[in-house]
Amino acid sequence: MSRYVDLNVDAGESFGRYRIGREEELFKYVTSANIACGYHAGDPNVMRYTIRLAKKLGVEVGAHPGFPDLMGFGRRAMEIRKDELENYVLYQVGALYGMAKAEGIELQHVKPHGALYNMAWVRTDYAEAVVAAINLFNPELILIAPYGSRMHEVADKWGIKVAFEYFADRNYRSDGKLVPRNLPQALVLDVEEATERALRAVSEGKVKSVEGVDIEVIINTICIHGDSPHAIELAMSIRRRFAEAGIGIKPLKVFVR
């Protein structure tokens, strides 16, 4: 059994005018903040307000960069020269770093978001990009990603530290990859049985897939989309029932070495 595990959560995902999110509460339960950096969502006053009340909370702060989509929530796949895409990357690292830099405070991971993840996760060229843009702009970031990805197989050779990640509010295909999101079993609604699923992901390293089938899975954080309409209560219940199961919730600085 884990002895820690990191509890995350997307965030900073308002734009201008558009809402999304709970941070305020949210912020309470969790121990890292996954921001956008203004591609896929959120924008300047967005960035910096997030890091500071995650600031204010304790909450571990890391960027969270997309594609260039905010029509399509960075849900949308794209194609881009891996050169383009490093850059795209570097930038939005960058500019979270100078809004947590204001604040006084350090970056602690880099987690890439929707289609850019899901892409990354099987794609060479996208993963080398993303690690390659770590890596130039400081190679002690961890790296969130879904254990035997193509970002962690890249990461390890670049000497990246990596932190697997499992989603709570998610359902998993036989072949350990997400359910998309346009299939009806893509999302696990139910906050008691998301609980228990996360539960059994750490302690036996084991998920139920869609089709019945147990995949093993290597946990060292726990995503909670921010955008979901349970997602507080989903901290709240994972908090609640890790300490009855003595399993500790740390940011990843703590064990991710």
Second form
Number of protein chains: 4
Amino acid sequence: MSRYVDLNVDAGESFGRYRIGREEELFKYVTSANIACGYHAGDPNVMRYTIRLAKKLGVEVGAHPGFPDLMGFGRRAMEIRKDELENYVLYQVGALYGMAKAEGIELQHVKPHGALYNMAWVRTDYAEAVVAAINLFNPELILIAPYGSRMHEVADKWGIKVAFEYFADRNYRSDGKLVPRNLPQALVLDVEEATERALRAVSEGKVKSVEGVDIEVIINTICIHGDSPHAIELAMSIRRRFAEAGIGIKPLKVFVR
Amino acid sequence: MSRYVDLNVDAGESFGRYRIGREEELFKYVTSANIACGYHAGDPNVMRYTIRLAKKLGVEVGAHPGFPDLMGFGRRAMEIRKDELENYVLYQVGALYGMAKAEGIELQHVKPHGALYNMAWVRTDYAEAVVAAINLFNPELILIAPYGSRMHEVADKWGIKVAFEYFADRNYRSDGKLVPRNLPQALVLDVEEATERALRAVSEGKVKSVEGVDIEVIINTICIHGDSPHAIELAMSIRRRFAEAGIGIKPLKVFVR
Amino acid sequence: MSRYVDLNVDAGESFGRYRIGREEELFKYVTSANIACGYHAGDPNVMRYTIRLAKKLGVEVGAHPGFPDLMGFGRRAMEIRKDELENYVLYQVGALYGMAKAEGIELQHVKPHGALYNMAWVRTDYAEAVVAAINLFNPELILIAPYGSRMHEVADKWGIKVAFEYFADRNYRSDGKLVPRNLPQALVLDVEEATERALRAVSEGKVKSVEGVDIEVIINTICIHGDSPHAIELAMSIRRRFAEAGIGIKPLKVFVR
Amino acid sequence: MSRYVDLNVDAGESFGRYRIGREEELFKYVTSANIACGYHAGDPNVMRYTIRLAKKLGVEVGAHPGFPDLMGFGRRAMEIRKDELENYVLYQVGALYGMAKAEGIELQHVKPHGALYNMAWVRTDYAEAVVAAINLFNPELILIAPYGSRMHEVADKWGIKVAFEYFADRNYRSDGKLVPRNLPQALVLDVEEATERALRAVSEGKVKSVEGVDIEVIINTICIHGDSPHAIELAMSIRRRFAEAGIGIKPLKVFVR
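Output the form predicted together with another copy of the chain next; the form predicted alone has already been displayed.
And the full complex, kicking off with our chain again.
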């Protein structure tokens, strides 16, 4: 059983005059922030602001690279050659590093965004592009990825640390993938249920799929979706329940080796 | 009299399928390359390729940040708030750093591009944004800027190293600025004349303006415009003539303190 | 005294997943909508949606072209050559025309956005670019511009119809320009005061400047800023008060010749 | 047997300072130009210039809409919802219409670009998006598409005119698709062979596949790739040979019903 778990949230997804997210509130409850890097969302001012906020509120930061598709918020599949994708990730991680450097803090991790995350979950070429970028930029960065994903496999092979992620507000299929958002059972809306499922995933390594089967997982970090209406409530509920269960909420760097 | 001078060239200004520049040839003759960072030109693949080429041919690399205006190639004046501009520069320098890190090399310098260079030449707020970004990211980076410019002043005040730049194919006004490109006297087209003027600028610290007045300058680096028809010829001519004059052609990091 | 006035609002300024504006509410109160065209804001889906909404709620539509600067929301000055600017406006008006055509409606007007509006207010080259684009695309389109502006002058000279615009929530200087947003007196926050000032501007052609001088104006349309907290209240107040005063609220095409 | 055929070329694919294409030469030999609309390539200045050139040299123009992916030149598959894709096409066709209107000419056709063309060849949703956009904007516009493609089917069903396209420099598979560019047999490099194959395709409606099977086709327009080294030579050769064979080279609008 894990003694620790991390709470992560996507952040810095505003752009220019456009605002998305509630970092000011959410950063009080999470331990790690995945900061958009200007491709699917975010701009240099938003990145700098978000890093400052994370620093002030004691949240660890990582890069949240995505596809070059602001109009689609990085949520649309794109066919990109592996070497080009590696460079897109390097570019974005480097850009965020620049901002973190300016604020005197270190990057902790990398978590791909949206369609990149989903494609690198199942495609070796996309997984290799992401892992290669981390390996080249800084092999100490932790990759946030699903347990059993291609990213997991590739990172293991290359010796890159992985933090396995659980989506607290989502239902899973028996193959370990998420129920797609457009299906009725996609979401776990009840906060208490979501909390208990998350606790079981972390402490017992088991997630009940929508088909009723137990999937075996290892979980190091729980994703709180900032745009969910229950985000704050869920984060608070998880913090309370995990404390009772003796599981510490700590940033990845404290316990992921 | 200077014992050394650097030859710099703007590079990595291709984008996607679009090609600009002759780095493969020019990198044989120059000592420093200013690499576009994806705002006014360049993309992650172009950046990576250009850094690899520089590494292979022994050319030092620096960031060439510009305005976020690909359609105008960063050559159009834009009014940008100082804190935002600082972040734009940080973003671009960081992104290029990511690429250099992947190739195991260090950045040597920063040279603003186009309208950003021209505005930071004369405006304190723009100069401060550029210098602040360098200071925050890595105060050992050398700023390439005109002698007597606002960038020069601000860098001196903040203790950032400056390499003073001379444009070998351009005529100067008595106030030390370039004759604008749209005026007939803008260019020095004759290679021999351009070479002798460059030698005088470096060795005697004097440039004859179009009004016939000698301007006092210090010159550490000579810019070769890759899109000039005589670029290679000029670089070769400068190398030959400077060797005769006992002035070494070396990258900035060798001699700029 | 005018018998009619138009109420206009900027619209369609969302982008991708990003939302700005309250068209669903505001379109109940206004007669004309200025729809962003994908340069400073807006995307094809937002444009189509906004045009459908305008059609459904009986609001006339016009193009709201801006600078190619999504990151700055078209609010930053850019130096653009006149012929290029003309093409940028043509491009955006054409794109919006495509959307309107798909919905079976006609464009009524063109109102430049943000920094383009402000620069074309005072610079002849920018004003000429805007008016030339209208003249080439469809000389029956009405230009929304300030009374006494360069756009007014150029449109008059070229025989393009102009609707003179009043900003109900802004204070004016004695030279007829707006008090800049960063100054304390920029805004007229009191709804009743704003309503009475608007009525006086339309019915008497007089606006009291912050210096206490009466400026002479002609006003055909009143801009309601959708992002103002009092937008709906102000629109309702103007509708009520103008009805009492016997001034009809009608779209520009009804009364601008 | 067809009495006429059209020669088309992709055009207006430069962007900002970046140059691609040889319209000045090629427009002397072709009858129709597919002009990029600012998404995968092209910008308002390039579009205007290209339309002027086409007008001057008597070439008919059409829209060449692509994916919003300048970095990938519209050559990468993207998953886009049908309604959004319809709007992207409308936007681009409208924008080009604006430019054509300014020059007093009419659009003749629409030819999707790159990955959009390839996906709409085989996917009904993409084909429907393209045809719907044409139908809504102007149902008299001719769609350039492959014989037997989904675009062909959908256009037929909706009553939109289609011009069937043959790629003179490409080899075909027995299923009627092109041999992918990355395979060795992709290209027909010999000008004489390419000419004879094109003549047979147009006059007999037969194309020999790489597997040696004759495919049945109808051909109304032959694509000349401007970036092919033999483009001009091939266009001249086709003109000469087709004249001998009594087939007129005419723009689509002359003969496509």
